[in-house]
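What follows is one chain in structure tokens, specifically the form predicted on its own.
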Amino acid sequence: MSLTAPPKDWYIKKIARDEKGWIIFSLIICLFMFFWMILWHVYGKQNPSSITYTTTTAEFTQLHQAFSDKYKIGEDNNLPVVMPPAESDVFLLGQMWSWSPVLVLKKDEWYTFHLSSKDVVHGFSVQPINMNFMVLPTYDYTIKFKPTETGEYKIVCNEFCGIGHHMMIGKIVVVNDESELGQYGITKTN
């Protein structure tokens, strides 16, 4: 098969009746499309909040060194395990290759997730909810957070951060109340 060239003045020959009909359907489809997805951001509140604040590594690690001490309750795997208050900050950290802390979290309550990366670009996957994120080195990313639910989520890396990216896996408990750590394998330590 060869190409050729279209013939001459192609552009000027006369769009049939039903071509036409589809070129505009289409484009009242696309513009319908643009206008509906700026209204869903602002009143579909599905969207995350596009917080970001630039921070340092060595500060953020220090806050999230603050928050797990503040509240740990035992550990997993060598990881804190911390239960925050209700409408507390929660600072989340990732490097190669885990997620800190454990978090222990009450259902139908609100938090705010602070997000960053020690290291590498790091992804955020909430699984088996649909929450995926971006995290960046020397960025603070917020995320208001309401779990539904009880049950154990796992927070998944989807971006590629090395050797032992598969192994990337922290883990968000969520309960009615304390008595149901157990189930969970949480020993309360403190």
The other form holds:
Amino acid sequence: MSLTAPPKDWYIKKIARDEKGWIIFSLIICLFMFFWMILWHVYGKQNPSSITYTTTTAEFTQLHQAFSDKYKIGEDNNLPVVMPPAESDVFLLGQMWSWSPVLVLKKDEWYTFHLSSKDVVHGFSVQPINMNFMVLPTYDYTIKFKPTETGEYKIVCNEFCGIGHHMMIGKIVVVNDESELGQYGITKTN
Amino acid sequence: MFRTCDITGFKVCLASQKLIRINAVFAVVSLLIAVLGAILLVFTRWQEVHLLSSPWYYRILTLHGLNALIFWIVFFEIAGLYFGSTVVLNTRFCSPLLGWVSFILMAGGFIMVDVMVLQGKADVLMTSYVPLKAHPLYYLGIILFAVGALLGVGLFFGNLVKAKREGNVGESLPLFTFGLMAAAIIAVMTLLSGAVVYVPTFLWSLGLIESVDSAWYRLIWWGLGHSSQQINVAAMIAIWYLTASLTVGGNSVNEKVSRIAFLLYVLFICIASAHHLLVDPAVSSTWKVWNTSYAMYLAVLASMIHAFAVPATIESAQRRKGYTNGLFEWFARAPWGNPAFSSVFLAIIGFGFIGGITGVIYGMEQTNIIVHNTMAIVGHFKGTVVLGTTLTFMGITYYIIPLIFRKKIVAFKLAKIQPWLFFFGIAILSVSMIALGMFGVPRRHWDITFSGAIFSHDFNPVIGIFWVLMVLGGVVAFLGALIWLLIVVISVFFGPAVNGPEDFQLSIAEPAPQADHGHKFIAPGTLVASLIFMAALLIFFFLNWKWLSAIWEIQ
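Swap state to the form predicted in complex with the partner chain from the form predicted on its own:
Every chain and every other molecule in the complex is listed next, the one we just looked at coming first.
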């Protein structure tokens, strides 16, 4: 009875065969799941980065501006369209309520993303592949991405950031080469 | 001052009974606010109706979260802690005066927070991540509530000391109170985290501190936000064991195992606040893997132990009463007419198969990438907190009304249906949300057609069906919750009094016979069910890792 003191022999009572078997089986599954996460770091291809830099909103905005100016190829809805070379650093800035700039990336190339916010906490959610990371002010989250499919992707903000939260949406285009830009409504102007 | 209960034989301290009653009443009021908010939110997320405006959507979402996850549950748990430490131990309340101080602080905080939110001065959602800023009185309200709750938890320990001194407990606490004690220890850690995070945030809102670091805030806040759900787990499982005793006369098949499992919760469960930081900057993979897995899944192991032990307790008792045919006669012949039993059994199924499986897999470091902040997370915790904790609390209330409020349950026939309505409603809602999250639909989002934005995104059109199912489940669950609320309020305030055992509509089962039931396994049916559960977990595990491997490469 769970409302009264346990029977005298409660501590020495033998554990039944099925209960003992279940506990051992559960423990094996638990350890399997734990080591699976570690092994995925060795053999898996999707692992969150452990690299973060502290920054200030002013410093990061400057880095983002310099990056946008350097690799700008055109404009889309008043946002710069930026096509950085493979292997380069990409500074993506979230703020109420936009992601800047619009990015053009090449398929199967690595890019080092730097994610930060100019104001409050935002959520970096790339659709439709459904890949999600957090973006915090004063922290530069440094993650390497390799796009594996061409196409148009949207960055939805999925952390509440004020009344215009639902309007915060950005764009990433992944291409094989520059000739495909027209398909995504991007004209190269410089 | 005591009365002796003519149904259970317990000595009931009258001062304690008053405190249990008032905290339970406030729990029900909080749930009512949460449920009214929930139905508005369901019809706003469903874009065909899109009921509320953007500011009111986030306002009601803030209100719903706080009332459902914090106020309803903590008020109920304080009532439960007082019950488990006084009535069950035939002990008087150590300090009724402080009990009232605790209640006034909690009630004051609760009212302050809800008023601020409804006035539109705290549109920051329940998590209130800095640097989003609310009115100082909002933060003060939460601090008052947390301090009141902490005092209440302290009084629980005070009652245990009193019971021990007065010789009302021997060497070991009853299992139910032991489980509550695990919940109370977790509550102390949780509420202290709340103080650590909200006091500086309050000072910042007053302009006395320049800034609060957003990563630090998230780390400590989840020490409150996630761990408070772990209090629920421990309290809920304590009630599962209690219900097994009350309804079928079962006692844990092995008390040592059950108690060790509670101990594992105390030791490891709080570090799982890392679940919320798996795709955050500022914390490393080593930190994430160790903490998110509760130190190699030792708290998950505890849940697996209870997942077997509680149904096994029921099965073993039923078998000893003679229901020994096949694997599941004990199950078919269980007291399904007792709404407390059906609530708890449905809660076990929902908590395990929906909340538990998704929780373990979404809480793994890498798989979190494909679900973080999507509707799948909301679906997960509807499975744990609503199907598990809330349904359990609803169920045990059917005993509290006659035993503590001394009132008959009105519309008892409706009470028998209510757990099923609520279970199926939330189960459909929850599974639909999980499906929506799999397609990338964000949580906490007013408009996924992105009206007014420079770009748009069309989610896979198949989500239309899941929105409809979500609304359907939401409406059914709303009815289930409303029936429960009406039964409780009408019974407590206007119901006929219970004047003796003849007015008691439920029953308290005699302890099952001690003799062995003759099967070589203590609970073969439960073992088979547990293995089916593990198979479901492994299937969902591999599906999610398969989906993860399809996205971009990430380093």
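This is a predicted model, so every value here is computed, not measured. Numbering follows the first chain given and starts at 1. Note that the rigid core is defined as the largest set of C-alphas that superpose within 1.5 Å between two forms.
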Aligning on the rigid core, do we see the C-alpha of M167 shift 2 angstroms or more between the two forms?
-> no
Could you tell me whether the Cα atom of G21 shifts by at least 2 Å between the two forms after core superposition?
-> yes
Kindly check if the Cα atom of M33 is displaced 2 angstroms or more between the two forms relative to the superposed rigid core.
-> yes
